[in-house]
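Presented below, as C-alpha cells, is a lone chain in the form predicted alone.
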Amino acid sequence: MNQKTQGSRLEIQGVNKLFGDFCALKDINLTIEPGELVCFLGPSGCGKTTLLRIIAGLEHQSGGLLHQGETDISLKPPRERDFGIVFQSYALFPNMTVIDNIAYGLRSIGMPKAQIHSRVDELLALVGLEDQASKYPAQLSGGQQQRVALARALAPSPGLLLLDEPLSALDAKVRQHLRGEIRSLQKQLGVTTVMVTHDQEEALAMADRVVVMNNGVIEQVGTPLDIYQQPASAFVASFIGAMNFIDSAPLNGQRVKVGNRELDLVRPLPRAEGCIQLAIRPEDVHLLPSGDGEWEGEVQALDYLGAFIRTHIRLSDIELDLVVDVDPRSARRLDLRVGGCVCLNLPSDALHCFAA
C-alpha cells in the first residue's frame, strides 16, 4: 500500500462501567498514541472486552469520557466512530465471496465502483489473498478467513483498528505466523490498534505497550520488556510468565529473612507490615554443582520443553519448592536427574519484592 492510514490518538478519561451493583470497570485512564499497537491483557472477567466495546460504542460507559483525535466520541453511536473491528469469530458473510465481504463497508458508504474495485485489489494483495478472491468463507482456512476479516476492517482506512481476540480460534502454528503478519501490516499502515487478548505470549510479541488488567482496574501499563522485567504488582508478576514466590520477613534496610537465612536486596522493600513476598523468574535462578551454591535442594521433577528443561527443586532447609529453567547443555553438565542434589543461588538483582 502506497499511503499510510492516518492513525488516531485515543484518550480514555475516568471511564467506569456498572452492571447493576457489579463494577466491571473502575476509573480507567489511558492514552493511546497515533500508530501505536496496545494490547489489553488479563484473565477472563477482568474488563478488557468491556473496555474495547465501550471504545467501539457497542457498550455505554456509566461515566467518563472518550476522545478520538479532537472529537469527543463519548456518546456517539458506533457508525459515527472512525474504527474497523475484527472479532474472534471473523463474522464474515457466508453468502458473499471474499471480494464482496471486503467491499461491503465501502459500498455502504457510497464509494464509487471503480474506487471500490481498486481498493479491494489493493487489500487482497496486502493480505496475500489475490488467488482466493472469488471463494466463499466456507472454502477458506481459518487463517485465510481471519485475513479477509482484517482486510474488510481496513477497507475504509479507519483511524482506529480494534481486534477482539482475533487469533484465539486458530491453531498454534497459524496463530504464531498470523500475529507476525498482523504486526507487520499494522506497522506498514500506521493504524492505531487496540487488541484484546488473554494470551500473554501474543501480547508480549505484538504490542508496543501492554495494559495489564485485573478486576476492572489497570494494574500496569508498559512495554513488553517493562511488564516482564519490572512487574508493578504480585498479580502482574504471576500473570506474565512463570514466577517463583518466596515468603520472607523484612529486616532493617533492604534485608529480608528467608527461613534462617538473611538476604540483601537491590530493590527497595515495599511499605508493608508483616510478610514480604520475594519473586524470581525461573530463568534467573543460578543452578550450580553440588556444594558450590548458597542453597541446597533435591530435584523433584524434570519437564522437557524443547529449548529448556523446567526443573522442580525442593529446598531442603526451608521446605520451599522452586521452578528453575535450564538449557539442555547446562542440564547435562550439572547431571540433572530426579532425586539428584543441586545447589543454587538467588541473585539479589533478580529478586522482586511485593507486599504479601
Ligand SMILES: Nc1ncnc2c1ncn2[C@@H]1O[C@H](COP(=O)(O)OP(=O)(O)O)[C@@H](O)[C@H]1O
Second form
Amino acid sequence: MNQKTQGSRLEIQGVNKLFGDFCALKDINLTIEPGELVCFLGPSGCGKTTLLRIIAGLEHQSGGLLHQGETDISLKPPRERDFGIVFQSYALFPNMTVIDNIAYGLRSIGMPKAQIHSRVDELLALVGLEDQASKYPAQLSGGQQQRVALARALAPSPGLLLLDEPLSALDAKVRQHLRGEIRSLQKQLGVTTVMVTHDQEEALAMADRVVVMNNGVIEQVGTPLDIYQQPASAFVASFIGAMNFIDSAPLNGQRVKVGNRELDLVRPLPRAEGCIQLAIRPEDVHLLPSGDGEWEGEVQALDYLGAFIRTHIRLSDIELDLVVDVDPRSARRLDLRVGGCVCLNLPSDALHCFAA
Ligand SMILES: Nc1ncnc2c1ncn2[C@@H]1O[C@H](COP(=O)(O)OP(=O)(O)O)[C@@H](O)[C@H]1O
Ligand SMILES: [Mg+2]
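Any chance you could show the form predicted in complex with the ligand after that form predicted alone?
Whole complex next, starting from this chain.
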C-alpha cells in the first residue's frame, strides 16, 4: 500500500455527443489535474454517464478531443486506454471468487503468477477484505461487492479511475462509510478519479472539484465551497442546497425593486432585460424579534430537523414564502410559533442575483 499510482492529467476539448438528432453533450471543455477527484453532478439524464463512457472509450464522441497525459486518446478503443472502472451494479463475475475477480485484469495483461498473487494480497488489504478472499460475490454484502469492484478496477494501477454512481445501490449507512473509504484510498494512491453522482451531498463531501451538469452542458466547475457560495446560475443555486428565489425588477446601478421596496445589492447585476431573480440561502436570512427588521412575516410552519429548525415564513407585503433555517436557541429567543409574527432582514451581501 506504499505504491503510489501516477495519476494522469485528463483534458476534454469541445466534446459533443449526438444520439440521432438528440444532443446529449454540448461543447464540453474540462481539464482534470493529476491526482484530482472530480464529481460529475446533475439530474438524471443530463449526460454524466455519457461523458464518463466517452472518457473510457465505451461510447464514441460525435466531435471533440480527449488527451490523457500526453496521449491523444480520442480514437483509441477502451483496451488501449489506461483506466479502471466501477459501475453502480457491481458487475462482478458471479462464478469467480473474490481473488479471481481481482486478478482478472492482471491475468489478461499477462502478469506473472507470483506477482499477481502479491498484488491481489495487497489489494485485499487495501479494501479490507482479506478474510473474504475465497468467497463468491453472492456470499458478500453490497458494500463488500463494491469494494471488490474497486479493487478489481485498481489492480493494474490505472492512471485514471472512473466511478459511475458506485454507491447508489447501497443503503445510507454503508454509502456514507464507503464514501470516506473511497476518498482516502484515492488520496493515498494519488489516482486521478472521475465519479458520477446525482447526490449533491456525496459530491460536496468527496470532490476536490464538482462539475455541475444540466441538459448536456457544464453549468459550473468549482470546489464544493465555490459551488455552494458562488453559484454561477439559477440552476446551480437551486440544485445545490436549499435556496429562496425572489423576483425583482432592476433599477439604476445596483438597485432592484422587490414589491414596493428598493434594495441595494453588493454583487453586480446580470445584464438582463426584465426580471432579475434574487436568491438567498435559508441560513443567510436574519430573523429578528417582531418590530425590529425590514420585513414582516407570519410563521406558516416549523420543521424540526435536529441541528436547526426550518421555518416557513409568508412575507406580509409581498406575496412570498421564504424558508429560513434557525438554530434552536434563537428559535426559543424569538419565540417562534406557527401563526406568530416575525421580522427579518435580507443581508445584501448574502443576496445572489441571476438573469431570470
Ligand atoms: N445509447 C443511447 N441512445 C439514445 N439516447 C441515449 C443513449 N444513451 C443515453 N441517451 C440519452 O442521453 C441523455 C443522457 O444520458 P446519461 O448520460 O445516461 O444521463 P445521466 O447519466 O446524467 O443520467 C439521456 O437523455 C439519455 O436518454
Ligand atoms: Mg448515469
